[in-house]
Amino acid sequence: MKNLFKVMTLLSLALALTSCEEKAFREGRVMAGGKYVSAATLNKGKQIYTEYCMACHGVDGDGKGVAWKGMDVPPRNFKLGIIKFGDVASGELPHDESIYKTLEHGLNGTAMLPWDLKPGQMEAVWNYIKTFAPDTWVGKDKELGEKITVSKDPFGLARKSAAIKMGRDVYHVVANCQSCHRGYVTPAEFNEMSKRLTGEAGEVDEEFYKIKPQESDHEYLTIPPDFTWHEIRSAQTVEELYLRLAAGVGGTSMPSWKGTIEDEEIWAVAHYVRSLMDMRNTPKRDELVKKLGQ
């Protein structure tokens, strides 16, 4: 795998040398949020991008590098100016630090690996990537979104079971998460939850236990994860899940839940989703599948 990636990188470098004779940056740029980035930093970022990123993301940042056709999860098209996993409400421009986390840790279940870059290198390459979508990122008139901070977990370990129980209710009835993802309760359980929370009976249709592919602004269908089966791209801990639920996923049908449901409910769903993730590759998942008749 490593040798294949090296070959792809060399091919990508050769392509850049033969088809992309762009001159070096001679002037700096003012980026969103009023941050000035020098020409030296952008040139450094271009060099890092060419060496590490171009094989997947392409010479022009369009996500179509020499390696992209062999990937189940398409590389990000930076020309669209859309960031999936930020620290602001989806649709707003994220702060640089949230992108640095992706560079440092990678994205689970994808070809986006963790990169051992120093802070100055991460700053340089990310600001170079912004130049692929100048209408989105470049200019003193571009504003960053309001940063979503992780509040204090109102449950903690002491009330973990209560959090999971509430989260199950919120997931299936309040937020109706199975409209995109899938349901994890029996028809009888769903009916009981619905009556208790809304006063009305809840019905399970034939789509209830299915994942529903969604249209996106990324030019491909996105697949909402089955939390008991798929790896979650940008979140592993309850705190990270809280942030993703609060912020949403940019360019997809996953909205920001901040301000739509109560903060306690977001935390509860985060605990519940983490409990589902803990079933992955365990007998508990087999038991759940059998219980649901799937």
Contents of the next structure:
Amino acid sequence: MKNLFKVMTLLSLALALTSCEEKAFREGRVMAGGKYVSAATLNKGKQIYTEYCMACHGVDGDGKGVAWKGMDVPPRNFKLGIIKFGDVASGELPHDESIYKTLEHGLNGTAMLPWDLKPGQMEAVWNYIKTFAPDTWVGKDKELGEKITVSKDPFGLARKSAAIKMGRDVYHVVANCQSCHRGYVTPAEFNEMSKRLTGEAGEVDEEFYKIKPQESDHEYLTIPPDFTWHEIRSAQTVEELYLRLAAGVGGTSMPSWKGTIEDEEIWAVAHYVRSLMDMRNTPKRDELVKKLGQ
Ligand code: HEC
Ligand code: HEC
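Based on the form predicted alone presented above, generate the structure block for the form predicted together with ligand HEC.
Whole complex next, starting from this chain.
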């Protein structure tokens, strides 16, 4: 009896070991963009993932790790194969470097903190994560999107106030950003801007100052931020804001503005958004709220 027990224990141990082994990668994979990643790298990535990422992103990458409940912004479900903050027009596959940037800086205002990983570790863990969505990432036939290059800021520091002024017009009249985000000008100011730019009167309805939560491909509503109140996740500098506006946010209604509005207009609105972000936690925001009555 005692021996049988011993044999059984050994057997189940052996079984457990083989099932573990089965889950290890024996072969490398060719990832989107034609990059070959070895089995050793993927196994290393799995180890890093299990140690640092799994608690939030889940054993099988579905975003439902033990810690996910109650988070305002849920961890990404990697099985969907959608990245929000890439360096390509939203909807296309981003280049690895944009993910490494996210890992290095984290996503402000969310549970996704900055990670102090070495370049080889980042490469391993991110390529392992791709294997959660093989239909999106694995295979010679998969292509990466065209990388968006950050052009030269036509305004710079010298013409910062001109940029902000133009950006305010672009935001409210040309691009109508407040159709999802919120407006930051009074009804009289909006009317003046609208008449000056389009020749037509501009009216402010009750939705103008409200944030409009948006349907998304991420299994939950996404909230277009109020730039004077929320933290901006992927961008702090004007250059980073330019990239985010040009690229958009993958799987959400935040469009890629490149090609929709002029390059100079993207720069202007990036300066304007930065100026709104500067009001966060300052008396300037209280003044604005008072002025708008909202
Ligand atoms: C404490 C919870 C938590 C841990 C631990 C965590 N993440 Fe995240 N992660 C998040 C959240 C929340 C988001 C979603 C943020 C958003 O939607 O803006 C996210 C998003 C991401 C994204 C998607 C970025 C994009 O642009 O769509 C990647 C990639 C990512 N995490 C990688 C990792 C890696 C790699 C690790 C481990 C080294 C890790 N995360 C650990 C919470 C976590
Ligand atoms: C059709 C709706 C829609 C329009 C129009 C829109 N946005 Fe967004 N925007 C969103 C949503 C939704 C998010 C939040 C995505 C997320 O993080 O989940 C967002 C996020 C952002 C972010 C934050 C990115 C980050 O890193 O956190 C910035 C900046 C931004 N929008 C600027 C703008 C500007 C400027 C305009 C006008 C030129 C604009 N948006 C127009 C829906 C919209």
